[in-house]
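To begin, one chain is listed below as structure tokens, in the form predicted alone.
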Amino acid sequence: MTHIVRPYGDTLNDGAVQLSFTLPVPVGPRGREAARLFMEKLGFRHAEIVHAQALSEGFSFYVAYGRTEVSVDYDEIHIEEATGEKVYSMNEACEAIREKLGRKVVIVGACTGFDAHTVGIDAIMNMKGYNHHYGLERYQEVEAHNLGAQVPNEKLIDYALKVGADAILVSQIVTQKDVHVQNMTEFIELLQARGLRERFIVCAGGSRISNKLAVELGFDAGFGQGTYAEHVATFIIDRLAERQGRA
């Protein structure tokens, strides 16, 4: 049995998608003309500009609609996410660590290369965390140091090394031209170089980051959209009973 799924607007599986795109021309109706036609390009029905703004001298964002035949089978979509289905409670993680660890665990963290952006690290470290959803440093038996940005990969892995850190988390926010990938693929390097990969467990996260993605570079777990510091702590938490053979 299948469960074919397509974008719909008004009707289900009217197929209506809404795209927003820049294109280098100015904002006028030869632009507005440019970007139907680019919508029509891409196989978009009943293609329609319903905004144009001029962004800078021979630029102009559009915001377009349109109706597509395509469809995706739902059921034949598989993903594989850090954590399974059960995800500890703060509580609950503090009573694991206990249970199964019998001390804290050392956490560093840290927004790594050119990276200025914390939002995404102080979401996971910081105390009053995010979205309801408290940060590590509210866990009791949990002991994390959150460096900041634009640190350099080998301060972080120096300074895990100091604190005698279980697990590293990397964050990266700014993705043009994947400077992220070549930023977490220095990173690993460098652990691999110095003989320390399998030192730390080692996570990675941000808006365009998935489990996926971080593994296929070398880390142990990905972490994007809609996850919390509890969903980082019941990774690092199972990984390290497992390492201990208390899993």
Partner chain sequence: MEPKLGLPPERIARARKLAEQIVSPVQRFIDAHTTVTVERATLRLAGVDGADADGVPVPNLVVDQLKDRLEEGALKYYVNALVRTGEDVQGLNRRIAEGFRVDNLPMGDPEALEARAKQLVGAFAARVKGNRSHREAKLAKYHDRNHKPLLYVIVATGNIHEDVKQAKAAAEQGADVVAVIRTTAQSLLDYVPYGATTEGFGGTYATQENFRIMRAALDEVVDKQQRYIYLTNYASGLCMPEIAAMGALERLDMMLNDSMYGILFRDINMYRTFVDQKFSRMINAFAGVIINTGEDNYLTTSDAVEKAYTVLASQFLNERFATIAGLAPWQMGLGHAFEMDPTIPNGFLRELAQAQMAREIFPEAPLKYMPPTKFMTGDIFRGHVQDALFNFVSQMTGQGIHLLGMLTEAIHTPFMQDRFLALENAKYVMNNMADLGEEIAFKPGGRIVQRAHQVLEETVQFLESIEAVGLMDAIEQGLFADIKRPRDMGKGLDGLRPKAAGYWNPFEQYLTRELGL
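It should be emphasised that the depicted structure is a prediction, and the values quoted were computed from it without experimental measurement. Positions refer to the first chain, counted from 1. First, how it differs from the form predicted in complex with the partner chain.
Assigning each C-alpha to whichever rigid part's superposition fits it better places L191 and V87 together in one part between these two forms.
In place of the form predicted alone, the structure of the form predicted in complex with the partner chain is requested.
Nothing else is written out below except the one chain.
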């Protein structure tokens, strides 16, 4: 079975796509044509520049439409999300902890390195949570420690040991020049050097973090856009239960 899909404008398989971009050239007929040719080279048919605008002397902005023949086979797609179809609600998560583990789960989180943005870790951990999804602090069966921003990797690990954490959450928001990759790699290397990699479940999170990237870097899971505390809790509970089953 193949299930071919293309972008949908107003008719199935029309392949309609909307783009906007800047070119480092002045606005004018030549700039507009450069933008249209660029669209054609991307493989779009019926490339249309619907708006051209000067941004400054040497830069111009374009809104473009095109139609593409490119398609993907929907049935061939395998996704690598940290959690499957079933995600526990807060109450279900607490119930699962009581049933499967019979003790509180200790989770330590921080935004590490020089990254000063707590918005991600706060969304997952703070009592209030984000977008009407309560954070882990609100979970009765979770002991949550949010260490905030600019926490050195070493300190985060020390703290996790001190409180006997089951899981460590590493938040990385700043991704310029791949600083997050360096920082996440260093975290895993530190854990390994201290023989602690298997001691904790380690998860990474951030708007530009994917499960795939995190797993490649040696984490157990990664959580990106659209993640709430429920997703993180579900992963940690199931993984802990799995480990308990093995032991």
